[in-house]
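First comes one chain, alone, set out as C-alpha cells in the form predicted on its own.
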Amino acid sequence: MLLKTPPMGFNTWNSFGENISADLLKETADAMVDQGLAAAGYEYIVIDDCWAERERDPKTGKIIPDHNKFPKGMKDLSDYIHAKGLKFGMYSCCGVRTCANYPGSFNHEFLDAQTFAEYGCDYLKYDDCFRPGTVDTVVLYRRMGMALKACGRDIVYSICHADRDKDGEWSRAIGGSLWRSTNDIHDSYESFMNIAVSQLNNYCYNYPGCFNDMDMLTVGMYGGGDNVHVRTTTGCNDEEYKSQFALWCLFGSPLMLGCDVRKLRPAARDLLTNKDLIAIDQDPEARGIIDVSCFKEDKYRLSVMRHLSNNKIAIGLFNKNGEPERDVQLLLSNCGLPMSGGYGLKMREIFSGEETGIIKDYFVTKIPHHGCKVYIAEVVKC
C-alpha cells in the first residue's frame, strides 16, 4: 500500500508487552476517539507480539489467536475498531518464531497474509527474530511483500529490521510502507535523542511511499507500563517529551503512540495533538532533515531544518545537555542563506507563538535543559 505521509496510530508493545487483550484494545479504540487522537490523525491500532497461541492449528496450519486474550477472535476486534472509524493492525515475524517466541511466518507467508486479510487487517508490522541463518533476510521480506500483494486487501507493510542490511536501500522496492531504522526505544531522554542523532545521515531514504521509522513514541509513559523492556524508573518529564515529539515530527517519522492512551495526561494529550507539529510530520513533500548545527557532533546542542511545502521551512533547536538552560544558535549560512544573498528568515515559534522578525545572519535563543524550540520560517528579502 502506497502511503503519501507517515502513518499515525497506536501500538501495544511499549506499555503492555504481552499483557494484551480484546478488552484492552477496544478500550484503547474508545480512548483514541474520546481523547481527540483520532481527529488529530491517529488512525491505526496495532497489536504487537504475544497475540497468538504458542503453536499453529495442527489441521489448518494457521496462527490461532490466544483464546483467553481474544475469546471472540480477531475479526470481532477488527470490526469494533473499524466501527470507530479506525484501522486495525497485526504483528508477525519473518523467522520461525516471533521475538517473544510465538509462531513466526517463515514458510507460511502466503497463508498468514491471507489470514490477516480475513481478520480485516490494515497494517502489518513484520519483525526479524529466529530467522534461519542460511536464508537471506531481504528475500524473506520480499516474500511477505508478495504475499500481501496476493491477499486481496490493502495492507500497510511495516518492515521492522533495525537497519541491519541497509534497509533503506531496498524496503520501498519490495513493497514496504515504512522501515525501522533503529534499535528499540526506551522511555528515557538518552534513548530517544541517541535514536534521533543516529538518523541525521539516513534521511535520503525518507520519501512518499516508504518512511524511515524511528520506533514507537514513549511520550506520555512517564516511566509506567507493563513492559520491562521499555519502561524506566522515572521515564521523561513533559519538557523531554516535547523534545521527543518535536524530533519525530521534524524527522518525518511515523507517529505510533506507545503510552496507555486510556490514562493520557492533559499535557501529553495537548502535545500529541499539536497541529503545527503534526503538520510538519505530515507535510506532503516528505523531505528529509538537514543538520545545520554550528558544530558537527555537538554534545550539547542540535539544530535541524526541513523544507516544507508552500515555501515554508521548519527549524528545530535542541538543548541536549545544559543546566538549567543553554544558548542554542542558528547560523543562516548553514541553512543556505549567506548574507550576500540579500535574504533572511522570518520565524514563528510554535509553542509560544513568539515571532522573531527578520533574521539576517545569526539567531540565538535560550532553551531549558533537554528542551527545544520549533519554528515555522519563511525566506524573506532583507
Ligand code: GLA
Second form
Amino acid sequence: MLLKTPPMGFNTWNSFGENISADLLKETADAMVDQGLAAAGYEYIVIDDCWAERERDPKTGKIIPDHNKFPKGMKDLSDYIHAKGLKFGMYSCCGVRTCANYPGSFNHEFLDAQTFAEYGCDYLKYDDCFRPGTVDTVVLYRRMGMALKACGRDIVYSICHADRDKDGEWSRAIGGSLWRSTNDIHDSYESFMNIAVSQLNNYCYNYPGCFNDMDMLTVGMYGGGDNVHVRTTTGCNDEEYKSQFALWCLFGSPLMLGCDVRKLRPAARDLLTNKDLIAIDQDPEARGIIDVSCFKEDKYRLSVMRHLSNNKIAIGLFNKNGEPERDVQLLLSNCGLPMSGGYGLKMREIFSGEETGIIKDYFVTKIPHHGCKVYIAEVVKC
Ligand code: GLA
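Please could you give me the other form, the form predicted together with the named molecule, since above is the form predicted on its own?
Time for the whole complex; same chain goes first.
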C-alpha cells in the first residue's frame, strides 16, 4: 500500500499561486528540514498549478516546465528535494487545460505520467477543469490511474475533484491515495469550519490507502501570501489556527501545509509539529469521525470523537460562535456510554496537559471564541 496514513507535506498553491520557482521550492525544502517540519513527518513538497509553459512542445507533445521559473528543469529540482530526504510532487488536470489555464493531461495521460516519472515525481495532484463535457469524469480519473501504474514509479495519486461525483465511492478503487472532498479553502475561520462540518457524513470514505482530503491547510498564513483566491484580509488568529489543525487531525485529513514555511512564526510551528495532534491524524487504524454534538447543525458548538488504536479515543470540543468564551458539553451517552451505566471517560487535554479525572454521564468546559479543546480519552469503570 502506497499510503498507510494520510500524506503530510507542503503545497505551493495557498501562499504562492502562480508565483512559483525552483528557488522558492528549494528554499522551502531547506525550511522544511530546518524548522523541524520534516522531522515531524511532513515529507511531500508539491508544486501546484502554473509550473508549465502555456503550450506543449509541438514536436514531442510533452508538457514543458516554464523556462523562467524552472531554468534547470524539474529533474534538477526533484534531485534537490530528494537529497534533503523529502519527496517531490506535481500537479495536472484531467481536462484540456489546468484550472489556471496551462496544458492539461486530457488525451496525454500516459505521456504525462511517463514525463512525471522521468522528473522523479512521487505524488500527482490531479485536478478537474476544462474537461470536455461529453467525457465521463470517472473514466478520465481511471485513465490517469492506469497511466500512473504503467509509468514505472510509485506515484501517490491525489484526486482533486471536489466530490462532484460521490468521489469517495470510487477513488480508492481506481488507484487513488487521497480524494479532495471540498471546494477551495480560504484563510478564514468560516471557510475551514464549513469544510469540516461538510465532511461529518463522509466518515465512511476515509480508510488506509485512500484518505478524505479536506484541502491544504492555511495555518500560519495570517492573511498573507500572494494568492488572492485563498488570501483574506486578516486571515485567522492563533486560536483559530489551533481549531483548524485540530479539525484536520481529528478528521484524519492529509496535512498539506499551505503557508510560507520559510517565514513560519513560532506559534504556527509549535502547532504544526504538535506530536499528539499528528499522532491522532496518523493513527494506523484511520477510522472516521463521529459527530457527538448535543444538537445537530448547532451554530455554536461542535463535539466530535474518533476511535484510535490501543483502545484510545480522541475527542474534540469546539466553540464555533460565542464571545469571549462558551460552555461546550460532551454527553457521554452520545459517545455510546449508557447513562449511569458504570463506565466513564478519563481524559487528558492535549494543549494544556490538564487531566479531567473520571467523568460520568456528561462533561462541560469553557472554550474561548473560535477555540477548541482536544482530549485523548479512555473508557474506565466507575
Ligand atoms: C483548483 C484546486 C486548487 C488549486 C487550483 C489551481 O481550484 O482546487 O487546490 O490546485 O485549482 O489552479
